[in-house]
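So this first bit is one chain, no partners, the form predicted alone, shown in structure tokens.
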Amino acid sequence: MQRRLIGNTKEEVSLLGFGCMRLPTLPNGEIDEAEAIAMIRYAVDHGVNYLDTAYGYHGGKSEGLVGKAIKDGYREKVNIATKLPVWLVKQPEDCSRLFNEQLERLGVETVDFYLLHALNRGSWQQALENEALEFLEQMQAEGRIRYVGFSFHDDLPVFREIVDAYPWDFCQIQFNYMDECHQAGLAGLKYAASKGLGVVIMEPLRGGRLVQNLPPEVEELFRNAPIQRTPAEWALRWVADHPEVSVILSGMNKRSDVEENLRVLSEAEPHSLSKEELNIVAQARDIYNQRIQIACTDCRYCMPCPQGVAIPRLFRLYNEASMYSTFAEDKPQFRQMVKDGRGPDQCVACGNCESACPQNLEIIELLQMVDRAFGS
């Protein structure tokens, strides 16, 4: 397995992370705990030494099962990483009770990778407020946490702003090549490898979108490219082209993917895809983004919407289930949005948006079909 130095800690860690967010379960939903442990173990057998897990992660139940399967000699072989649920910290002394219960779920008196879960404006600002950053340092003078960063989901800014505000040793954001432009993006990837941080990737396959229902189009442009390569694979070696990557986690479900993964991540050097390879990739890109059918550039001027109604997510969540044929998949959160006030049934045609839109969106019309196309 190929491995790369994170950042300016000069440790080195395999390409290929174990991401512990979608372990194979069984029929009711329980961490079918025998296979994942086998695969697991069997990742950390082939090279891998950097598995990922969180607090809420299969309900609770992820951190637990991978301190079963480090057991056994396992720790020694591996780099623990697992987060701060910065959402449940609201005074500081809840930093040092939910580390504590963490560790006692892991079986371990170390983390090697301790983050910040999924910051962005709104939970940087409690994580300052409620003195993250201090219990952070304290645990790393104490040797509880090795090194120290966070998981990221917002604007470029945003990510800037973090990096900048304390001597972090890495970070983790979302990178595809559908998200290049998104959240902290190439961008943000650049810089904060200029700044020293080891760069974890998540949603390399964008969640397995980029691995599902693909559309025709891009099924024919891979089978008819001079390299035959899955769909994962592809994607897989777009991120691993860029020197500033770190890790990239994968969350295997299957033996099958973790043989796929590892086979790919063994081989795929920075700067090794040609033109022509890349040239691909990004012709897949513009066929997704062809299926766009909302010309929304997120700019926010119909909000806020008098009767509440979330506008721009509305229409991500319709674009994107436009681009990767998940309209049943994304079903659940559209209904969630209407249960909670924010769904096109709450639209009253009051004009106000469109009068505001820069796009001159027919929005009203837009929100119904929306509320067709999801079913409501």
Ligand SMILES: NC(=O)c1ccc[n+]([C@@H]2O[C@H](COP(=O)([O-])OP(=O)(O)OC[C@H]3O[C@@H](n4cnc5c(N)ncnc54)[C@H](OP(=O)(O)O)[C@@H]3O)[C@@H](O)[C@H]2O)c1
Second form
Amino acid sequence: MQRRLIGNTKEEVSLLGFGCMRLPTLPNGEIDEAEAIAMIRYAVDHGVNYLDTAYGYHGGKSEGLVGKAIKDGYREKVNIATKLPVWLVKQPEDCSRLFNEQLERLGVETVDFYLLHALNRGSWQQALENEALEFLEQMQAEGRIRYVGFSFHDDLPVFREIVDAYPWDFCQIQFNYMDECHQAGLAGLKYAASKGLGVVIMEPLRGGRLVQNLPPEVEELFRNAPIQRTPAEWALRWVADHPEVSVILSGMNKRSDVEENLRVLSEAEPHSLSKEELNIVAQARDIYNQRIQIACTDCRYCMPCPQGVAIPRLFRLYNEASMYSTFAEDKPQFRQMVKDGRGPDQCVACGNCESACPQNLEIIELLQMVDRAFGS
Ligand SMILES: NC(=O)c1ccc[n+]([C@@H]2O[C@H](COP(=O)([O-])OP(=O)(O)OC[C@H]3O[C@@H](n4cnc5c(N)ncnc54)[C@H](OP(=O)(O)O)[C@@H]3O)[C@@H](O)[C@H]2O)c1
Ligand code: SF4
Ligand code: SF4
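Return the structure block for the form predicted in complex with the ligand; the form predicted alone was the one displayed.
Zooming out: every chain and molecule, the one shown earlier first.
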């Protein structure tokens, strides 16, 4: 397994990290403990030394599972990364209460990599107000946390603001060949690395969307490529090609995934893709982008809608479902929006949004299309 230094720390971490958010499950939805432990240990035996979990994964049971997997001598072979659920921190004391609970679940005295979980503009403020940074500093001084970081889901300006606000050791961002210009994106990756942060990647396969239900044109593109690779290998190699990337987390719930990802990330050196190979990935990206149906730029000039309709969010959901053929999977999210009074059914056709839209989108009609597509 390839190892890379993580930021300015002297720590060498495996390029493949085991993401413990999508562990194998039993028909009743509980973690298949024997299989999950066997898979994690298999990965560690083959060079993986970074396990990523969080307070909330698998309904709060992922940390306990990781605690079991690192028994029998495995603790010494791995770095444990887990995260503070910032949304549960309502007062400064909550930080240490949650952290102590996590130590207990994991059965460890020290966490190697500790992150503020899923920061965005709002939760960043919540973390600041509840003295999460002071808490991190104190835990690091006491040796209970070795390296501090944050995971991130918002746009680039917020990312830069957070990077600049604290002497972080590392950060975790969503990055794959479809998200080069989305959230922190490539610019964020380079910015964090230039500031000496290690960068851990999540969703390298866009949570599985780049490997399931491929558009026929992408299948054909990969089939006709001069080198035969699976969609997962194309996507992982594209991420690994960036020298700023320290760890690529993969949520693996099949042994064959573990075996493939171990092989690919043992081989995929930075800048190892040829121009021709990069061009194949760029063509796949173009094919996905051509499937975008609504030319909404998310500028939000149409907001707020007086009736509460979440116009850009609905359009984004529709576009994503069109790109990755996931209308069925995304339906619960749509239903939740309707339940929250944010759905297209609230529209009274007042027309305010249409006159504000710089793209001249026929928003009222498009909302009806979204409604029909999700079968409301
Ligand atoms: N901090 C945060 O806010 C946050 C958010 C998201 C994720 N994360 C972390 O980042 C980790 C990685 O994200 P992710 O799980 O979304 O990663 P991902 O690798 O983009 O997607 C995982 C999915 O890809 C599939 N997969 C993996 N390897 C494959 C292979 N070789 N061939 C075919 N399919 C393959 C798996 O599906 P099957 O095995 O079912 O085929 C799995 O469901 C998570 O597990 C979690 O630890 C953190
Ligand atoms: S037309 Fe519909 S979506 Fe647009 S502002 Fe009026 S109520 Fe909201
Ligand atoms: S104003 Fe138009 S382009 Fe901008 S978010 Fe609204 S619908 Fe999208």
